[in-house]
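Given next, in structure tokens, is a single chain: the form predicted on its own.
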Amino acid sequence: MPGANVVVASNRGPVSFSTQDEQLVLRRGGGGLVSALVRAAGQPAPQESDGAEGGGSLWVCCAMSEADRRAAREATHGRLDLAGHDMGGGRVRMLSIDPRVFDRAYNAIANRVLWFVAHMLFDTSVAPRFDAGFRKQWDSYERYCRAFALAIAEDAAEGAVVLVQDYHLTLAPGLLRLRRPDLRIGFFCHTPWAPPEYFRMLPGTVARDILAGILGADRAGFLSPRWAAAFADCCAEVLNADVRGGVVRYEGRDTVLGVHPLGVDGDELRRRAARNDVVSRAATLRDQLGGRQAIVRVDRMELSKNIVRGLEAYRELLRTRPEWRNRVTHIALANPSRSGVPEYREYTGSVLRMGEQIRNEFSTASWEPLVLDVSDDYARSLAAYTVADVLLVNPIRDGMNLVAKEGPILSRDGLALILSREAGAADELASDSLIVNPYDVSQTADSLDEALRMPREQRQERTRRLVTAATALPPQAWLRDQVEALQALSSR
């Protein structure tokens, strides 16, 4: 089979498997890479082929679950055609990687070691330790990133863009430079990126590897500026790399820094926004309002996001200004993640501590001051955002953040944006939101006692030149943005 023209590479894939009746149910896949990649890997790329018979695009990812593993040893030679189905098109290679081999580079590695460093939340008094297990633990993730290198070159054509995301992949551009050095490669990072200062804790091989891992690529892409920034900064202290001008010079080859602010498809979302299934539960949200202002939020149960601290300053919000009290109710919504993390699983607990403090606390016969839920519904989350009246986007770190963008599109009154500084999405989004230290708790009530005073026309406006600046680059031109810079670049 002639080989993809457009080759994209991540952990999660575009689609999922289970099981019912011993048969496999196919359905689209879940994280928000892939929300944000599954349409716009799609899309005929430039001077692609349309080919049925091959060119075109190919995603390879993991098999995630025992089902995904049986539907990779049923494909042919492990690729799924998804023509046909309503995912985006094109074709998946999905790698059937041992379960104890994939376990210790995604939860112990990448979940528990390259998250924690890029959002600097470790508690350096106890964590993290590098120990022999550790290094068995750093084995499997280069044997992970290997299986990636190793299907890549097998599946790609000549001369083909491939684009590798994130952290759970930096090992991979490298590898598969020394395979096929006629590929034009692209690495993108999703996550923040740490200074050095942080970024050195990583063991000295380790530290290296995954820089040099990434300067693999032709091109090495980020959410904003300050992560570019402070990936060059670590190139030059870590690797002492030739860094000028946007381009990292290692070993004799150049890669180019770039910066792609993801941003989200209006129309595309609206359409989602206006199925059953969410105007029904917007509906009972509504009930559930019963007239009061919303303080919304949508996150994933991730300790980055801070969600606690925001719980504390609605707390601080309603003992302060009790005028608030039975006119406001906080609609917080957690889709669960990383349960196999013991730490994500204390963080979770700890959230639904807060939340029963503050129903103990103020709850009356008439009012429910918290609607707190913690399970996965999509629906809910776009429902929510079309009654908040506010939207609270606190994460400590945050590569963008693409809840302060999908807000502002639904809300249907306009909303009151309040904002971390430490959210990529902060870069674009500042002059129309108001911005907070996410440390900072009693700051963060005083804004959201400002949010909820603000005029409704002073929130329509900011709304307005918020979707402006949320649409500016959708998915689609996003990613073909990156193929263009690639397509640009003489072959290395």
The other form holds:
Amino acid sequence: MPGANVVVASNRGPVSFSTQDEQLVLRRGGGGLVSALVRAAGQPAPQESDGAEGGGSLWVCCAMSEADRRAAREATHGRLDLAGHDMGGGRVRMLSIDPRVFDRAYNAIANRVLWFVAHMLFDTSVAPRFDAGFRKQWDSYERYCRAFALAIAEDAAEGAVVLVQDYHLTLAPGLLRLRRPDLRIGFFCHTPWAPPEYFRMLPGTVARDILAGILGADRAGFLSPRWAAAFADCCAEVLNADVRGGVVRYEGRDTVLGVHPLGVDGDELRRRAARNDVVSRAATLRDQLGGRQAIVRVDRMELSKNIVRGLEAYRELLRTRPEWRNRVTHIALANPSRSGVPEYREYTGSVLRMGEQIRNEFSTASWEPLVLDVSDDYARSLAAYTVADVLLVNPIRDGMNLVAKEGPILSRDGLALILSREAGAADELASDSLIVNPYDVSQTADSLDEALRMPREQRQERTRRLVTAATALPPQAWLRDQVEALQALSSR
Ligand code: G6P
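Got the form predicted on its own; any chance of the form predicted together with 6-O-phosphono-alpha-D-glucopyranose (G6P) too?
Following is the full complex, with the preceding chain placed first.
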């Protein structure tokens, strides 16, 4: 196989497998990054003009289920045969990693430590605790990152551009550079980054390895200048690195920091929302609303999304402004996420209990105050955007939050957006949103009241501007900018 000119590496890949009657069935994942890479694969390869050998794009990802592992094992070196699956010529290599190593790397380290640090979500009176068990998990995380580095080193063409994604793979850029100094390596962080006072709770060697691992890249990209600045502060404090003008110098090498605020492909989203499954769900929701205003929220069921305080704010609205009773319905949709992590299961329980309390307190024979659904129904989420009068996005901390961008695009009559100041999206959307402190339930209740009262023309005007901001950097351009920025750096 000729080496690839653009390699994307991420834990979750663009395809996944299930088994039906013992046969493997392939499913192409949704999401902006998948479409962006599929399109990028159809474009001329960056090195072609240099006359270098190689071609096309390759996505290196991890087998996440038993069916994925079987598919990876049955393919030669995990290189999947995607003929007939509309991947625009892009190739996928799926790594079959020992399930115990994967479990420790993905669940124990990436999801229960690194994600919690990034979102500053530990209840620090009891967690985290870095003991002998943690050391073993950390070894697995290193092995997992090394497996990626080896696979990329094998499959990347001379001078190729490599884009390593997210907190699952922080050590991969450094490990890859040792093997392939010719590559132009980018790392992208899809979460927030924690300030040094929080980040340094990690054991010293681990904190240093993470930062030095990322600094193995030529560029490190973030969704917001706030997260890039926090990363730079950690490099200065923990590594004693020299940080100047958006460049981190460490052990004689430079890593350029970049900010790429990912947006939405509006046309693609509108096309998806025009399909029958969305249209019919929107009709059902409109029936349920019966002419009342809709406060909508759509999230993954994640601890950072602040769903419980959002429900408390709605309860406070109904308690303190009884005039809204029977005139509004809250549609709260949460897609299940990481049910293997105990904190997530407990959180789901708290959300459901709060929903129950609201129903018990306010439901009447003719009015259901809350539609709370915790099942995975993408079409229903899109349908909810179309009927929203108010969109509530109040995360405790969020890298970007694409719900705040998708909602306005699909809104039919214009909506009022309530947005947490702690979401990366607030950088671009603040001037046309009602900004809230996510911990302040009363302020959120006040904002719900204000949003419900906002005149239609004002909602429509704001929504128009929100759409412009939300579509400013769709995934294709987001990816292209990073590839071009890496190519522009002279090889070091
Ligand atoms: C969260 C994070 C993202 C990450 C994603 C992975 O939403 O904020 O940065 O990419 O989880 O989800 P997964 O289901 O693949 O673990």
